[in-house]
Amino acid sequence: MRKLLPALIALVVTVPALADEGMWTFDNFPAATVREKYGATIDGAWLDRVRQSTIRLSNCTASFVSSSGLILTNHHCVESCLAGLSSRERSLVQAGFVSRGRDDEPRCTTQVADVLQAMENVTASVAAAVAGLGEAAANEARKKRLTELEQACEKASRLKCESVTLYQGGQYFLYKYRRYDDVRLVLAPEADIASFGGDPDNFQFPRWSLDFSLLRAYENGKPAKTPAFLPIRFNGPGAGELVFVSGHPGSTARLDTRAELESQRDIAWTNWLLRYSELRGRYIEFGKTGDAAARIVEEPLNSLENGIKVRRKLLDTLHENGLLESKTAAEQALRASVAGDAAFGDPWADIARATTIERELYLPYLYLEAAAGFNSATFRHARALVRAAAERAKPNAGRLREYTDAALPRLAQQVLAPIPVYPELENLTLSFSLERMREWLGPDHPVVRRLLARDSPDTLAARLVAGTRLGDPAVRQALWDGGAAAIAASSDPMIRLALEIDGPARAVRKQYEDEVEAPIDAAKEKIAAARFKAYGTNVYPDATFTLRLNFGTVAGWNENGREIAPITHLATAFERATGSEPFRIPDSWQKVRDTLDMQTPFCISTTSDIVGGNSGSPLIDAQGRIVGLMFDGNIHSISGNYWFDAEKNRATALHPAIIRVALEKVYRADAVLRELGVR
């Protein structure tokens, strides 16, 4: 075993430098690696314009297309803003958007847009704050820490500055972040065509999905000055070309041990499954009564089939044995590479001891103060308004995290938004979420009597959601100013009842704190310490909504024998079309047929390492050109949260030719293609 174990770690730092692997920090990027396998020369002065013109949403990325703040990501990604400026008789989701001129740009009110501007590392001073603490003691002073370091490079800077944790503690960063909160619509295609093949192709590829909209930034009323953007190539990539994707990766689990991968696959996955699979027969059942429940329904719909695809897989994966056994694998040589150093102890029985505590708070912590138990905008704009105003009472270093000066100006904007809100709707999810929070927490909860002793989930939602008036945004304003006297005085249900849950929930965190994420972060920051002394910085950092660069090539795969081409074509769109969802092309496109050209290439398929959070990421050449668009990947890429698979994970992205089509054939953008250099 001892002979195998120099092995097992050689192997851990060079996989990234075999597979086109790895979601790599832009001051960390493996230059050399590209240059000594592909030829390119990926210099700082294409790094820093790549990452001046990428984009992080609030929901997925995107990249300044234009020097005027035209932005270029995908129609799911804009999905929720469309359905925030639709109403029950009209849905922009469906009817798709097209601006004719920049007056008639719509804003989104719930959207920012930020592009990082510096990283700064400050892990030597969170060391130094948590330097011979407890537990416990340790992870309320980090959590101080980290919100005094926001605050003060606020103020010295005037940028958005946000603490990043790398490689599970190993490393702290501060990015400063330049933010534009007035975002606009500028174009959408109509669902049927942006989201062809719907569920069934979801995660498929071939596709035929034209998963593209345009976006814009503004500053002061004006659209932004932004020389720092791509080109688009439109002619796109061929086969077998270096391709980078620059973007903002949500979440990996790749660095967790097997106790926490685990816990997943039994508590957490199965768990979400069985919940948000009956939501989304309601759902389905709901959008059957009507067309205006069909309209209302659709984006949250669209959303939960997504999820409940992803998980799936990830649940899958988690019970595939070569998984669970290249983990154990990592670890032994990981342990083996610091063995007989007292300082490091044992940080994985340590993780496993705390998940076994985890899976005794994990239903009440998700029920109470994840809030799975009252699933309903006006209850989530009730909890937001109350904990804020008890949280804006205390100094800013001792506020839940969520609650710092630093967040409160996106948490604000996100609670006032006028998003419209249907009692319908709400009906249907509360009363589904409490029905659960019984049925898993047991009537005999304390918090569970306290609120259904004398209703039934559908009663006691009903009355909720009849008396609330947080449905109106100027309400919601009040009590945001009114703050904590405001609160106090309020007799809408809704804030009387997460002012009801808010200490139960409050201590089930406070407990989850302390005796499971508390000594989880001490052991992670000992296993980062021991990976930094085996394999320094040759390995890449999980993902956390954080911008990365990757590199791969434009390529397909083998299925079962059957090989998969990586470019699409429009002609297979019309072959495949049936003319009823979620194949049918819509009418726009139909009148138009005669004038396309059937080989225009339409999706893509590279070797790039994506995940969730990738979405509207510019696919870029070796000359920093945008020549794709990422949407999406095969359904081997969804195990990419726990590792990479290079001979099937493969990305999904629109040709650029295809956007090119759309716009000039179909929706007659011209002021649009101007702006983009096309005359």
Contents of the next structure:
There are 2 protein chains.
Amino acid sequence: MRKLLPALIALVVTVPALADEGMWTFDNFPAATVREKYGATIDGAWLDRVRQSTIRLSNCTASFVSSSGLILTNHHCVESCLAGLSSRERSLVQAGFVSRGRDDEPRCTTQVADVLQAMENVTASVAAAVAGLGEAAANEARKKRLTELEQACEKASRLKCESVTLYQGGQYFLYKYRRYDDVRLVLAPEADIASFGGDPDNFQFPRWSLDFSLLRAYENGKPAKTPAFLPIRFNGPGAGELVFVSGHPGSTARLDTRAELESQRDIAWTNWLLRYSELRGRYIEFGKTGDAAARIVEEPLNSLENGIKVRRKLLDTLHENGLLESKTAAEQALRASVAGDAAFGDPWADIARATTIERELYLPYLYLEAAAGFNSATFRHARALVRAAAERAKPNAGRLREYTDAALPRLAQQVLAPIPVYPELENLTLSFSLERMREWLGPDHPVVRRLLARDSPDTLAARLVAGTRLGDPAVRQALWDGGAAAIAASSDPMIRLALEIDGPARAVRKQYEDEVEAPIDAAKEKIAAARFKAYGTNVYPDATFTLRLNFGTVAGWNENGREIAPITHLATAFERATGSEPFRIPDSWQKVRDTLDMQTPFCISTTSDIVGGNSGSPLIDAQGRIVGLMFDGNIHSISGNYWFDAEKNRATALHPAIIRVALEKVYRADAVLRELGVR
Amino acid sequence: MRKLLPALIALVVTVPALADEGMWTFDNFPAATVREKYGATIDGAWLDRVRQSTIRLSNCTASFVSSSGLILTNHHCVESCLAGLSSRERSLVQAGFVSRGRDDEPRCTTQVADVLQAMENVTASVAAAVAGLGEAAANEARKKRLTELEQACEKASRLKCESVTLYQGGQYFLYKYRRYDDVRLVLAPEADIASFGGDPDNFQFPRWSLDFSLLRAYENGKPAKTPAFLPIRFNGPGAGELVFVSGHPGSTARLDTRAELESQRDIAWTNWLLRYSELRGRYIEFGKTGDAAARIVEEPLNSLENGIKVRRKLLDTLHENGLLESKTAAEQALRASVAGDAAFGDPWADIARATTIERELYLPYLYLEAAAGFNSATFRHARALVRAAAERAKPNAGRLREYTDAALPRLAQQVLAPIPVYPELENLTLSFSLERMREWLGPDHPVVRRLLARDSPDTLAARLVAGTRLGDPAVRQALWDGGAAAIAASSDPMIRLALEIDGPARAVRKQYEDEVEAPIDAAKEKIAAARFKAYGTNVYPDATFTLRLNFGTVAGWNENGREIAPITHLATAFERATGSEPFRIPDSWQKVRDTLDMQTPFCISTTSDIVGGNSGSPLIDAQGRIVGLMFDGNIHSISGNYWFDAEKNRATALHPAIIRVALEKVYRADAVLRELGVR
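Having gone through the form predicted on its own, I am curious about the other one (the form predicted together with a further copy of the same chain); can you provide its structure?
To see the whole picture, the full complex is given below, headed by that same chain.
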């Protein structure tokens, strides 16, 4: 029950939270609290410079660390780029990469770097669009209005405009980004040291993973000029020091209702874990069939194992005593605050009702619309090509939201990028997913029956993978450019498959949107209004992979009576090495071992309130200098999806001193060091 | 909430259950209810003959169907025997087996056939042994007394004597069996038809799996004389007909408390499913590496997939609304019945406290004592050899219960049987389990650290598997015969490993027994006493893989508005076949297809209350004739672990008509047919 406090305080009382909790938007940062509690002044200039130096990658956060577009982020944020630049014969994930100069910075073809320029509150415009409509009609009208707002914004500002829903529908914003769509690789350590400890040590602390990499933003084929950047303070922070994290937490569910949490517990996480635990086993066994197989499966396996660990702990959290009870208490308090307002109704009951329908639609939605039955890179391309062709023929505001004019350039980049496709891996994932679709939808489901009437999952997958030409970027380009006519004329079996299931998939999506999403969104707008009325904006919105700032300190914690120190050192990494993956220190480090200061600080634990998406975020001191690179949290930090446990939730950063040692002594990246202002 | 009724009735009221629910012991069968409801007379002679004809196999139920020891059971009950008689080159699971005569009936080396001869109530003796003792001491004294009782019984009766705990500690019995330890294979269809539909159709109905096989009990090298047997009524039962199932339901948890159910939900099932879903993926991918691999992994994979489906549905059941609430209601009613008895205390709270400790001990117990970290056939042999040597040196009553004189002959049979061991499969399972042990106990757990300080799970597994000679039955025999001295002198790496972890494993077992098992058992005895006092014996005990009898009718059910007919026919199997596994009908059937009556009944749905362990049970009519062979239930039957849903819980039997067609037209087993009284 100790855990009950912080969540209740945040939700129920109107004074600022006592813990250093909160993923605050830059327009609502509690600078007064920071001044009061730590004596530090965070003014507008500080906020502007930090915002302009913080980057949203496609999957992570990063920051500019020089005026020539140099970007600091995590190795694991760059791992898919490294895999995309690899082949059966050579893995940059394993080998790492050190640029020999600016002519030797290969492009990460699916990466972008977005920098937030402005935020515009459009809540009133959205409210006007939905006024007086029923739930399903309001849901459609809302999406249409957001598309129109984005379109108008992009035309007026020449920036990337994205609508953002905050406080689960309490506010709508347009966020306007400067986008760099030419991002290149500068330096990445070998996986053995970058993810030293591997999956066993993931979400653990103490820790010794050199999880950093360097990228560079380009403009018109030249390094971008980025006058706003963050200098690095290589000696790092002291224990207890005030620190900030600027970044893009991906998503949290702290404002979700109890019914939604129960639905996640009973359906979503269990189902996900069951499917992906099996895929993990398939990947591992496949990787043992040869060196090439091991190379091509490494990055997908790492990503999968991270997802498994996260969801395993999320499920544990939902099983822990206290969380659901705290939800009930918070909901009762908020309900009491609107007692007497007959028009308010019972949005919590509305949501509970909708989650009952969600449970029924879950499996068909998952396998058909979310395409969990067709797990393959070429199928994902086929789906995007088929739908883009269909949607582009419609007026912009009438399209599925992921195919609007604002969304298409990014989609095209992803579909057309020359990323290698490995048929043996395609066979594995597609056969697996067809087999599970048959298991969960049943062999007599119409779609399953049609696809597998004369085939097994293995034979169907083999025929599709052997027949498709979508692994060739030129073929995808032709289909993208050719639009609906090219799609209709295509005999590619993956395109035909995507066309065949598109009807059933869109049907279940429509049902889901009308019967689950629409009533939930309507109910959440009501709850958000009640919350603002009761507590003002002394609450922060759930994470939405948009820019947030938090504050905390360098601190360990007490784990069942054992004090965990907040800073680790290089010596222990060598002591901990077994010589076998994932506890192997690469030759590059072994060779120079004698020249290294074993007392070099390695990792830092802080009280920062971060979640996935914050990976690569700069840890910043009160003077706006980088004093660490966030890359993980301890095991308790995963519960941060649902609530913030101030006693145990800790974030994990790489210490700048070990980055300097790596650049100076191991990778001898002198030009980079000069760019970072060293010597 | 519809589901609430049956469970509440069984637990709360004192009239017989309205539904045909209950796994009744033969000494407490509700014959009066059957007479009243169905007009059938089940007298002592009927019960005795059925009991003497019903067989407990090591893993299933079966029945005698001739006076020469012929045994009818399921194919899936014989699958491990078929795998044991197979090799890399030839799989009897795939090929099936048809004996050419009594000289051609190979032995199932780990199988036994037990027939219950008598039951003796020893509750008073056990109560006397524990009187006045604290919980942990009582737990030890109880086990000691049960061992003494078994020992005395075996000496006096020359039968196999096993103690049985009924009503979760409400009653203790000695069950006395006639044991046949020479069981041989007579006939098994090919897997393609025996498990037609495979995992997708498992626990589904309508159904078309020819899940039968024939064994024979031998005595002194000759077919056993078994005057008590059940004749087969090949035309089968009609819809609505009264039917009985005599068999050995494995285990149920219907009397478990809410705290125990929550513990299963949060810890046991989720953890099991996570681990074994991954192993499923590893098995499947391994099976694709070649024909030999596919053959040797088939049986373990089938068994695993069955376990996954069961636990997946158990977890769903625990998530369903109503079950936990019905527990609370039943517990409150029982608690009210003992109100005012100060000495009674609060056994439900005692159990809840113990489950909190159980959650903490779960992982070390699982990985060390339950050896989930050392998943390998040769490790299991090593563990048995090491512990048997240590325990045999102690007085019988002081041993771990699985090593008493009563238990040793069966253990020896399992350890010494010449079952093939495949090093490639050993490598897979051992590496997998070592890797998961490192994940869940953490790389810094002392045992993990010691084993993996310089090794990866792969390299350690490879070294152990390459080094051990325990795959050779002669080596195991020598170590078994040599006892403690031979074990101490052995340098076999698997034996050394088993010795190395034995201390930590026994320590966590002891802690578990004292702090979890002891208080739970003490609390359950109290609850059982209260239940008897309130409701008499109008309740049935939870399943314990001991002989039970139930009654029901041939009936389908209504699945979301769709009526499911209770009998399927051969024609649909051919329509449903895709030509690909697991929907492939083998050549033996295709060849004679034109000679078969397509209207032959195939499977039957009944309201019988059965669970795993009942597989292979005879479905019996009121005249004591076999009218079906139980092999499964519908998906709702899995919930039967927790409660009986009379509306939807259905058992699935093979119709005798399809067995006759198989024997006559396909396998041409004329001698067997004559033995069954045909022509």
